[in-house]
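A single chain, nothing else alongside it, follows as structure tokens in the form predicted on its own.
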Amino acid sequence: MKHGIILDLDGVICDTAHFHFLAWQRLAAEYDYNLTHADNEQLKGVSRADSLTFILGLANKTLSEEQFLSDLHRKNEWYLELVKDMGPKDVLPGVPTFFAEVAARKIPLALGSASKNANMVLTRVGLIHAFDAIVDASQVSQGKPHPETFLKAAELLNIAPENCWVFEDSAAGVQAALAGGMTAIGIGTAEDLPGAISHLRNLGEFDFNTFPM
């Protein structure tokens, strides 16, 4: 029976999380709130709108709908400015080896990301053509931990959800994979990513001999 792989982007393929953090921190400062790295951990795998809602809660601040949308746009512009110089050098350790194995074994591969900039980032790091399907936040109505992102990716791969293995570095992403009936592989610790069947430091540690072809 055909199996496929679905990858998250930030923290799995490349580390743009730091750039997101700097942009969110800059915005939070305008709300007189100092966004910490601990706060930022709660934003992993979460949509842009939900992230802003979370930060506003921390800052005990409310915005009009117009200002909310404006601040989302400003945050994204700051983020794009920070990542403009990204390239193949910015992929995480183990990524080139992992992608070479996927290609050699002809495993169907999809991206399931909460980012609306996934195509841009993948183009910059030279991996856009490695994917058979790409699903980002612009294509779904409900973000992680809802399984819609991964279910859409499985649909585009034409592979049953139970035959998809999802690689995630966020608790919300692991929850989304499990909610979709998929197998979750954690890029991180068991403490941070409960529910994943195994935990790796990076994609390069994955043993393809364990993957059902």
Given for the second form:
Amino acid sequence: MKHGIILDLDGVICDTAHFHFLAWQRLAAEYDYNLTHADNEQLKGVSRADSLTFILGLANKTLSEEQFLSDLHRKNEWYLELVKDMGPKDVLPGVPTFFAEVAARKIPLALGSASKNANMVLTRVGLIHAFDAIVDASQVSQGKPHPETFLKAAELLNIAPENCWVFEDSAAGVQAALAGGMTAIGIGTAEDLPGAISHLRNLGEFDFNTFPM
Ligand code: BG6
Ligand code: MG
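Moving on from the form predicted on its own, kindly provide the form predicted together with 6-O-phosphono-beta-D-glucopyranose (BG6) as a structure.
And the full complex, kicking off with our chain again.
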């Protein structure tokens, strides 16, 4: 039975999870709220609008619809400024080895990202052509922890969900993978990512001998 791999982007392929955090922290400061790393664990994998709703809840603040959209836009402008100089060297440790193994073993590979910037970031780091399928926030109506992103990726790969292994750094993403009937590998700690079958510091630690071929 053919198996496939679905990768999250931010925090799995490159350190853009940190840039999202910095941009959200800057916005939260305007609401007089100090966004912590612990808060950020809840934000990882969550769509842009859902993230802002979550932060407004933490800050106990409400915005008009117009201000909400304007703040989403400003956050994204700050994020784009932070990623503008990224290039192929800015992938996380182990990423080149991981992609080389996937190619050598001819493992079907998809991206399943909650980001609307996914194509741009993948292009910058030079990995856009490494994927057989790409699913980003523009192609789904329900973000993580809903499984739609990963189910769509599995469908595009033409691989049954139960034969897909999802690599995720977010709790929302691990939940989405499990809700889709997939196997989840956590990039992070067991404490932050319950439900994943194993926990790695980065993709380079993955043992391909454990992957069913
Ligand atoms: C996810 C990140 O991949 O994408 C989140 O983990 C981010 O932190 C979300 O908020 C949406 O990204 P974007 O680029 O569409 O604002
Ligand atoms: Mg992520």
